[in-house]
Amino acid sequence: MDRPEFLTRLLEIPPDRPALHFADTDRSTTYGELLDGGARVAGWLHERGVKPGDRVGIQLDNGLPLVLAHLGCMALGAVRVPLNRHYKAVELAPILEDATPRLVIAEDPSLFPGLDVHPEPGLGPPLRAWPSPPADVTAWLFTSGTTGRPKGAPQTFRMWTANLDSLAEAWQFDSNCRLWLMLPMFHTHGLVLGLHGTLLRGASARISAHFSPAPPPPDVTDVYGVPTFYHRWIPTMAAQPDAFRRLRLMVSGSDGLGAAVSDEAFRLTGQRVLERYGMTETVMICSNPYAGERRAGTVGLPLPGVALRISEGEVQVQGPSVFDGYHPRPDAEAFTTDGWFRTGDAGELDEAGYLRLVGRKKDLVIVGGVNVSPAEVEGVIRGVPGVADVGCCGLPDEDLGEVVVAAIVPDRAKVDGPQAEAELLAAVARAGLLLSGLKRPRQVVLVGCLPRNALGKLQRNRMAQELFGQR
């Protein structure tokens, strides 16, 4: 196979046009150099053992370690496993089961036992080859499933590429631009859009392991966030708001923004933020367009190249930038009989084509935009001692858009009185902390019995109106 047109581009980048600056330890890379020592990290998983095809999986901050661990594994052809950084044990090991990484670069090898793991890449003799891994296949990206068990859906460089030159031609995203990239890249939005979006454009980016309620650099063009980080701005926008009057570009995705923070955001700055919508499956669906009417609570248009239909009420789309399929656990149900893909987001257009996402048939809890699977949290509160039954859901939150919270049957047998009670409650909340923190819930109550309809399936909605008073 060919070289993927991906590499080919970057690989046509001029060595010496800056690249990254990594705010955390104040250091900045050239195209060059960071192509070198993708070639070093190459070298050094070669020694080791991994070959084009292998699995590697990544638990890293933001910062180089992890942008070379990635480079390296490009360049020799093995396929990327980035893995959640908050995640423990618990949520990893089906992940692990799936993707049977040959190698693993994460701080705490505890997390990975009877796996060959390294606290970061090393460097080896270059390896220049840069060959296409087969099928194409670039990494794999695990979704929070809504049965519990995380999703893989493998990515290719066409997916990418194709999207990627959507995406920079409706957002006019080229060479002269400079994104501010707090977000993790574990998951689509930072990896895919932040950085493979902006190398592939021989842009430049400023890289921050965590993000910060500090107004932009100046240096800084173009911010990509979720509704947390704006709510969590708006008081530095009243503050400071020439920061971001200057900004070419802000965007939101990963839950919806809200019209109330996108107007006030539109007060202070004169900016409106740019909403857009996509999922791991499918890279980007739809943005709101840079140069036209941006619709506070749409999630735009359909982005060159995507076709999206509604059908039944829920988004389903097709297009060079949807994956195959889940691997190695295949979902009959992801596609319908005539090739579209199920978003399992309920929504609807307007007069002019904006798509307004009105709810999900999934049962995820959207959480600081992280994807959060009840039926996960479900599973390890079910272990505990003296509980009968759980069922978990999501209530409002006006800073992360949504929180877990749970609602659990004792099991009367062995719990019976208050202090029984308690004991219960310490037990979940020690639980709670096998899981990385936003999963965890904010709120639990005991409860005689959970709403579930005449098959036994949990009502999620009942729960939240019924168990925790929600309208």
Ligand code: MCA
Contents of the next structure:
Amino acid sequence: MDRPEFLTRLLEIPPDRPALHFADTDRSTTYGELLDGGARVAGWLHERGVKPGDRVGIQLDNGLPLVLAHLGCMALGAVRVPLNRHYKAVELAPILEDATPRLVIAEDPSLFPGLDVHPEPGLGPPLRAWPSPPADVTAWLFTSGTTGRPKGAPQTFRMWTANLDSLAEAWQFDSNCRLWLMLPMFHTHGLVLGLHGTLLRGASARISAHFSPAPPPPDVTDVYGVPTFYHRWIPTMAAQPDAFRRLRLMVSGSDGLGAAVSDEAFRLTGQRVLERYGMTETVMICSNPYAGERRAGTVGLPLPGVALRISEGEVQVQGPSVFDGYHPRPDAEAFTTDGWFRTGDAGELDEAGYLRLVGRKKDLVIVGGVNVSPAEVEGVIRGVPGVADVGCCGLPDEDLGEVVVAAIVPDRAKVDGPQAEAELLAAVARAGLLLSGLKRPRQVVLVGCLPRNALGKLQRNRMAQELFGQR
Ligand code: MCA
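If the structure you just shared is the form predicted alone, then what does the corresponding form predicted in complex with the named molecule look like?
Every component of the complex follows; first up is the chain already shown.
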């Protein structure tokens, strides 16, 4: 199979060009070092029986081992399955069942029973195939399904190259740029835009495992973040505005930034944070321009190559960066009968063609830029003895955008009196610990019944209003 253009371009970058600096270990790498390391990880994977097209799970914090694990898979033609570093066993189980990884690179083997787990990628004899993986799928990213079960969204190099070229055009991002990347590289935002977007342009990045509200170091030009980053940066912007004023570009995505933070950042730094919009299934859909008007409260214009329409209020998309469908559990509802991907987001286009997102048609809570399926949280709480019914929804939160809350109808045959209720709440809190932190309900109330429609479907908007006093 032909080598994908993404890899051809990567292999043509001068080897002595600076690539990634890992701030947590103070380690700088060149493109040559990264590609050599990737080739040696490919040799190591090959020695362990991994073949092109096999899936490799990667559950690591941002750092050189994570990047080499990705590059090793790319050099061999294996399919990466990035796994959320915060996920616990119950969250990983359905993903592992669907992805059937041949090998996993992760710190905690107890999360991967029965699998061949290694704490970090090893180095073997260099293997420099850099082929197109069979079926051309280079990664499976699992997204929070609204049914509660994560859905595999296969990614091809073609999707990424098309989209990253459009973004580079919209943002004038080139090899002179130096990105500050603190977003985890297991979501589209950090992995595709951050890591692959940097590599495709031969640019450089300064990478950390966790967000820090410190000012941008003087060497960086661009910053990508979720709204929580910018909210937490406001005091730093007030104290050290010059550190932000010299940036070329600040981008926010994964959730709406909100007018208050956008305006305050603008007032303090003289720069309008650029908002864009995308999904794992589509990569980026819209963006405000680098040069040209950035309209606050909008996510900008459709990127070159993206066709967008609003149908019955829903944003629908077509184009080379849109995936082919969920795998291995296809969803008949994902595309319209005439072939448009249904985002599940409600939107409107203004007179200049800028998209404004006005709500969600899907059941999703976005916590710190992370999509959380309330159905998944309900599934865990429903297993607690004494719970007759449970509903979860999102409530606004200044720092994280939204947080998950839960309302529980106790089984009154088992839960009678304050003592039993306290025990039930304690058991629910313990069950919450089975989930990664951002999914855990921040507030749990006991109620007599949940608002459901005639078909028995939970009405989460009514829940937020009637049970949690949300206006
Ligand atoms: C942290 N936790 C998580 C995640 N991050 N759980 C699930 N998924 C995560 N990504 C858990 C931790 O284990 C911890 O649990 C608790 O949440 C608090 O974590 P901590 O790191 O202390 O939180 P923080 O320092 O307050 O950080 C919040 C944050 C961070 C800065 C908002 O979560 C973050 O970097 N978010 C970015 C997410 C992102 O990249 N989103 C893009 C996906 P415990 O309490 O047990 O210790 S959306 C996307 O890719 C689309 C396509 C797009 O358009 O961008």
